[in-house]
Every structure is written in C-alpha cells, then in structure tokens.
Amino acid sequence: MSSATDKEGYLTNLNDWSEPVAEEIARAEGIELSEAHWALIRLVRQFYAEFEVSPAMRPLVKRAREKLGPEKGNSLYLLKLFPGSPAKVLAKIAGLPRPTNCL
C-alpha cells in the first residue's frame, strides 16, 4: 500500500485517503465495495467532519438510521457489510482514526 498505516492498518495521515486507497484497504479486509458500502463510508466521513471523532457502534447505528433509514440503521445490516467490528472496519476503510470505544 502506498499510504502509511499503523500496525492495525489505519492511515497515519488522514489526508492520504482517496477512493482507490479505500478500495485497497477494503480488499485487504476481504471486502468488495458496493454502493451500499460507499453510502456508509460517506456517512462516517461526514460524521467525522462534524464531530472530529470516528463513530463507535451505537452512534454509527443511530446516524445510519437517521440518514439512511431503519432498514440500514441496524447492527445486522452493518455486520453484513463490514464483518467483525463494523465501526472499526468502516473507520479503517473510510481513512479515519480507530473509534475510541471499540474493542
């Protein structure tokens, strides 16, 4: 990968993020990005721009429900798209810092 990352794979410089970088990180996570993924990537990037923090799972679900509707604003939907720890994986792909409240 051309962009510097920490030992967990998060970008060390948030300005290194671009859509091709996101696709590279997603591939490393075993995820093929679809429009559903991009909607959530844009959502968390907007959240970060607004609050200067990566959303943990609860705020992520709440924001997704507000902006994308109840069928997308739930943990199961997020887990299906971003297996494991959706808030962490999503932040990583979106080029954001690791959410602080995520294990």
Partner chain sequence: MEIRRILYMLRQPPYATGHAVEALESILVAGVFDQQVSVLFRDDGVWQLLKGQNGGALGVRTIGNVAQALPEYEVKDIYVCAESLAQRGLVVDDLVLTAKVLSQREQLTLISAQHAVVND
Second form
Amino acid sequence: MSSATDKEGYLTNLNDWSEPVAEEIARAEGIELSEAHWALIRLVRQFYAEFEVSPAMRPLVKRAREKLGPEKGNSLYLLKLFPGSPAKVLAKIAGLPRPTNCL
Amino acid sequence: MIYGLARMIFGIAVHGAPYGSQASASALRFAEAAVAAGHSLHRVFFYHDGVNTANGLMVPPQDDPSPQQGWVTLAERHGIELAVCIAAALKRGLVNEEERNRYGLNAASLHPAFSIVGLGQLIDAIGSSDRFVTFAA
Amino acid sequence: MEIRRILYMLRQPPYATGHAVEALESILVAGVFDQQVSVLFRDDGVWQLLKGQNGGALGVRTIGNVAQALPEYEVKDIYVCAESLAQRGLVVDDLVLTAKVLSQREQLTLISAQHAVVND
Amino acid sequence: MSTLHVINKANALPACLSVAGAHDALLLIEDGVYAGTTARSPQRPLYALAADVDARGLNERLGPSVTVISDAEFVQLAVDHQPIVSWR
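Same protein, different state: after the form predicted alone, show the form predicted together with the partner chain.
Time for the whole complex; same chain goes first.
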C-alpha cells in the first residue's frame, strides 16, 4: 500500500487520501469500487467536511436517504455495498477517522 | 434527615483525574457509602480525564494514595464494573492488551480491574439506574 | 434498558480543554441509543455555538461544526439559556444552529423533568 | 420530585441558584464548600459535605444556614431527590 495505515486499514494521515488510495483500501477490504460506492464515499466525505465527525450508522442512513433516495438510504443497501459494519468500512475507504461512537 | 428503606440502583460517572481533581476520590467515598447503605451499583463510568483513574502504571506516594486501589477493592467485593470510555482512554494512553496489539504499542497501561467500553455503556448505565450522579472535574 | 429523559448541560467554553468535544461526542451516542435526549447550553457553554469558529487555527476540530451534527444524530431538543446569551451580548442569529431560548424558570422546569442530568 | 444540586466549585453557586427550585436541595462538596462561608441563608436547604469542610478547616466558619452532612447522608439526599445535577 502506498499510504500508511494502521493495523485495521485506517489511514494514519488523513491528508494521504486520494481516489486511487480509496481504491487500494477498498481492495484490501475485498471491495471493487463502483459508481454506487463512490456516491456514498462522496456523501460521507461531505458529512465529515460539514460536521468533523465520521457518521455513525443512523446518521449515515439518514443522510443517504435524504441525498440519494429511500432505495439507497437503508441499512440493507449499505450492508450490500460495504459488508460487515458499513459506517466503519466507509469511513476507512473514504479516508475519515475511525468512528469513535461505535462499540 | 429520615433514612428510608428504599434500595436503589445507582449509576456513577467520574469526570476528573486523580491528583488533578477530587472527582475520583469523592465518587469513591460516595460509592462506598451507597453500597454500605445497601444500595447497588452496577457500573462506574470513567470519562473525560476521569479515565486516568484506570492507569495501571501509577506509582502513588505512600502517604498520598490514588483512589484507584479503593475502586479495585470495592469492585471486587461487590461485583461492580469499572468501565473506561474507549475514545477518552485511547487518546490518553490507556490501553489494555487488546488495544495494545491493535495499535502496535509497546505496553498495555490499563489496570486489569478496569474494562474498556464504548460510550453506549454510559447510556446503558443511565438507563438502568434509579439515580445517576456525575462527579465533575 | 428503559427509555429515559437525559439532559446534557454544557457550561464550559470550547477549546481550552477537551471537555466540550468529548461531551458532544457523548451526546451524539445518546442520540442514536433511542433515549429522550436534550441539550442545554448555558453560561460559557453558549460560546460553543458561536458562528465563525475556526478550530483549524489551533489544529483541532471546530466545535461549532461538531455541535451542528446534533440534529443529524436525532438530538432535536436543543436549548440555550436566555440570560447567558444576553450577558455575553449574543443573540440567536449568532449561533450555528437553531436552539430554543429558555428563561431561568423554563430551565428549572426542564431540569426537574429529567431522569438524569449529565454535565461536561 | 425535587432536584439535588451538587456544587463542587464555589463560583458555580450563582449559576446553580439561578435555576434551582424552591424545594430543591443544594449540596456543597470539594471547593464548593468555600461558598458556605459567605452564602446568605437561601430559601432552600443548603448542605456541605463533612470531609470537605473538615479538610479545609471550615468547621467554625460556615454560615448558620449550612448543614454539614456525612457521606451516608449525601447518599440519602441522592435517594430523596431526582435528578442530581453537578455544577463545577
């Protein structure tokens, strides 16, 4: 990997993020990024730019529903694109801090 | 003052650091008095600088003990969970073995009687107690 | 766990200590745990809501931005003390989010209706 | 039920008094007990925690309206009131 990450794959320096870096991180997660993924990556980066907080699952779903519509703003859709824990996986790929609110 | 017979479940939050504030020591005396009066206490939640109470690498002077030992004794005797907020703990260098491995750090610093938990456990402590008391910094 | 009325009372100014941002993070979590959460900004806590903050100047997060996330986390009952604003020469238009302005008497009523009050 | 206000800094007392109800109880702890040396008799009960009063040498210096209580009595106040609000 061209950028330093911690053991769980989160970027050490958030400024290292770029679209190719996102693709690398995603590949390490077993995800090939499609336009559907990118729409959500842009959405969480915008969320972080506004609030300086990586969104937890609830606000992520709410945001996605508002911006992308109900068929994308639901947890099943997010789980399909970012399996496991969508809020965490998305934060990782989008170059945001690990969501502190989880656990 | 009338001493009622009501047995209550208390929740306690500690927000101030030992030595930096009285919060942890005040909370400990309250907790001991509550338990002595027959009330129950399931969890003490350490937040803000209060997480420093859980530092396992402290060497307190013999004539100025940290409240830590008191918490450990009380917790062991009465089955109380000493819960440290993970977000507040990590940034202050308080890690258990699991977090030490996760971040590749040299040493674990958390006293083994304390457990690292999420902020949800604070909400749970509030939700499952009759009375909730914060000991501020 | 029962659904409880929990009030966070924020009285500390931002930046000098980490308390403001940690308190806000705690509220965000409470919001997604389906509790009846409300927030009262009073005394120097009202400075957390001032428009035009730039935490970047100190290399830290802008507290006003984090505070604006409250409604995103289902925390809708946001209050601010009328007297605290007036003492500091502030009006609601100076704040980064829409908060209900409460008199001291209204704050008393709000506090007495709570299961628990958490401070910063 | 009325509220218990726990004040641990003397200068937090005015803010607390501005929103305390007529039947609320006020407890001074830690450096809050210094407020007990000057506090004028309020309408409501004003308590101070014995260990903190003692440690600071204030036993003879508290106003007549201040009642000094033990840790056990603090617990009982918490049982008798809700919510419990901390002021610093």
